[in-house]
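Below, in structure tokens: the form predicted on its own, a single chain.
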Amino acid sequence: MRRLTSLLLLAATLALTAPAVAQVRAPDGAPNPTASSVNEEMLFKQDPTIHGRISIPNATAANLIQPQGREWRQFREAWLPWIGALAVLGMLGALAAFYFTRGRIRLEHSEESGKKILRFNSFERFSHWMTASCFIVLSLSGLNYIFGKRLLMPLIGPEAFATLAQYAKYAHIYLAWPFMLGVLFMLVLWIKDNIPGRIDWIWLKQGGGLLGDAHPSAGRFNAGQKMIFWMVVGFGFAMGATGLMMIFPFAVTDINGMQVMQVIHSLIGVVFIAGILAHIYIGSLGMEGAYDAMGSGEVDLAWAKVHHDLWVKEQQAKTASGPQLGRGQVPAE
């Protein structure tokens, strides 16, 4: 029925345009042979797709031309590489500038230096590192989709790049599942400690101790860490939802919806990568002593009192012997 409608529309269009076409002449007065061609724009206004005849069960394969696909291709080939480069390289440049102007935030030594307090238990660290490891592979394989054929294929050749891209696709699909599970774990584990409060606004107004020598008070997570938490949760669920749409194509939406999901997925992805780069910087090179929290799970007590003094007081109130803990000991809850 749809094919019959398309044919009728084509015939009607040709009938309407034929008299006008016959009068169109070339500059020398001769008939213009291209004037009798079908007006493609008019056809697309009548029917948004051009359909063919197929003999396989997949009806979507009958779409021969889909005009929205041109807009999607323009975004993917022209806009997305620039957006991705500006987001990722821009963040790397900003972090480099910050490091060379501010320097590394050093551990402040006091009489409590050398004593340890447990910051994250084993399951919390497992959830973090599982999610982080998957995110790194997902990011690299996703960036390969944007930049691979432009940067990597000229270096290693088309055959090696095709093999690499195929395995990157497998890794992207299969590691998406533990990544989504890790985001869910972190939501359950840390949501109670990441509810915004008045103390977070004070922390932000004072620059979080990054722009000066003062270290504003903070609980278990400061305002900056809370922003990272909600970014991971929000973007993680959004990436999971749009990714599932593409893993199971046409299960929920049509080809137009698939293209929209890919645009949303890629835009969130590059912003997500840029934000996590800042998180990685602060947790490693940017701040001395910060890595221990997710490394061994224990941090220096002097460091904890400087950066998370309210949390230390809570732990001290929970334990009869104070916050000074030996390795492997967990504060009483």
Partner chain sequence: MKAFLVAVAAALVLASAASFLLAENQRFAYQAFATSGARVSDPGTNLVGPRWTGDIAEPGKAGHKAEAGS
The other form holds:
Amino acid sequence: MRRLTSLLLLAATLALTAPAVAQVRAPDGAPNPTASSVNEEMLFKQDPTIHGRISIPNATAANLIQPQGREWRQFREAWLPWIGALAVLGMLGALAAFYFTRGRIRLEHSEESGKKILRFNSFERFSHWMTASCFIVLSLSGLNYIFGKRLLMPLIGPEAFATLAQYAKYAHIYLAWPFMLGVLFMLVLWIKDNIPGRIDWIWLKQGGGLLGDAHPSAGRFNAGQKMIFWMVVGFGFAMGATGLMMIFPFAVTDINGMQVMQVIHSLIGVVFIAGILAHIYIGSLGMEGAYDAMGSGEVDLAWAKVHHDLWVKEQQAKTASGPQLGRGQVPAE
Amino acid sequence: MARMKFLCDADRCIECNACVTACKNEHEVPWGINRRRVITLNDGKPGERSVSMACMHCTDAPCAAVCPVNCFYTTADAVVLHSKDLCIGCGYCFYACPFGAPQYPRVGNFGSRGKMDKCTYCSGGPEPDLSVAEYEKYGSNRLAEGKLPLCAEMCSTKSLLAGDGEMIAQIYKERVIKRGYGSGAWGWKTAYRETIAI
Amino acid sequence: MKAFLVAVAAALVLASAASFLLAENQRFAYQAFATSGARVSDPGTNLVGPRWTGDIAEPGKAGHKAEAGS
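In place of the form predicted on its own, the structure of the form predicted in complex with its partner chain is requested.
Entire complex below, previous chain first.
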């Protein structure tokens, strides 16, 4: 049976290729240059790009025509500015709307106000700020690739803008390395506290206390923070992988692959920026007392009990006196 | 003004690479950078053809559109040129170019990849015509001297044609009618959104 | 604040280390795309380079000789 199918397949292929073979030669059997020459239309039917052999050492130059460049240009010039503006301005608008309706989430005072508890040790804060400072420069220099010539160049002139863009490009390529290292550090530091659980589902169902006055239970990180963590890790790795393929052209992919990498890199980039804007808002302006966690590393015990009750219990169970520190005391690290 | 184009008659190209050498010598192009190159299709098989390819000076050029510092401009002769003073070497023009024309002095995109270099249609750059600065950065400016690009001018089989688009299309059409065959104007559909109908 | 300053300093140090390492491993086009064929002079980095004499009377020729001789 298998033999029969393979025979049938062979016959089918022969039947399909027979007219093509006949076309190569003229009716009298002599080679006919008109019929036998390759042409653009035929080659584009075989493959999306036209490529051949080249005698210079640069093998990547063997690509004759890749019309996909036009499609990539369409993405970069017609769609990306709108997607990027929508993501960044949309998030800023949403945050502003949230601020003016909900207002700042205030610190709720209790008898434990004033006491401090260590939330992030110095290495955790170091990893966070290394990644964060790189991210700020990377996002600004990344947005410069899209919006610089539209917004900044008319203001400061082409020469000044070209110089600025040159340094922005250097910053983008070199600061990518500490950024990737920082993402790795944070992954190792916080993955154990960021495994999603049932409690996160309850937190999410109650709206995380963002809209009402309820404060659903949470461990060291609540569901919103876990989402930020996994976004930073996932997007960070994706940005690193796609970025590296652009830093090392032709190392892994061909020209069409690099176009796809640039599309992924830019799309994730603008969504990443929007996500981090929300993170910056809630970590500073949006919630009183939240910034201390990354600022000094110590948070108010009253704040911690409200927002991360399970974590405080856990810490207090570890040692009766250890993590609770009075005002002015230096935390033991 | 003329609308300058290149047309490579693949049925005449014998892959001698003289256009490549002429280009390199005329503009003192450094080693490893190829503003023009010859690609052989179906090498060693029946119907093999070679095509000489450089910047096609596209209509609505993709490189110019994607450049993040807008360093490209189109001359009155519809030649696409760029300013090496503004170029930041990001490589976006290389992604967008359908013909692989942009070249860089250094391999890899590590920041200091250098200023992009490409075919200027032998017409220099934004500096004053025939100035020292122009020659240093972009090579000679034959168009300013009233001459056409050297690659096409010295093509031994007159396969590579350069000049006003309509004029070279007419020459090609006459050839095809006389000899009875032709594999078409390579890249014209992608570069100019038009083909030569015969 | 201290952690922040140390983080910024570390980012800058790592970035300069990355730039140094990448630049060390970056090759010129004339190194990457060249064969072991004969060479008459040092290949320039870009076109005729900064040492070109600028003698336009004999385009290319005069500058080329000056470059090769130096």
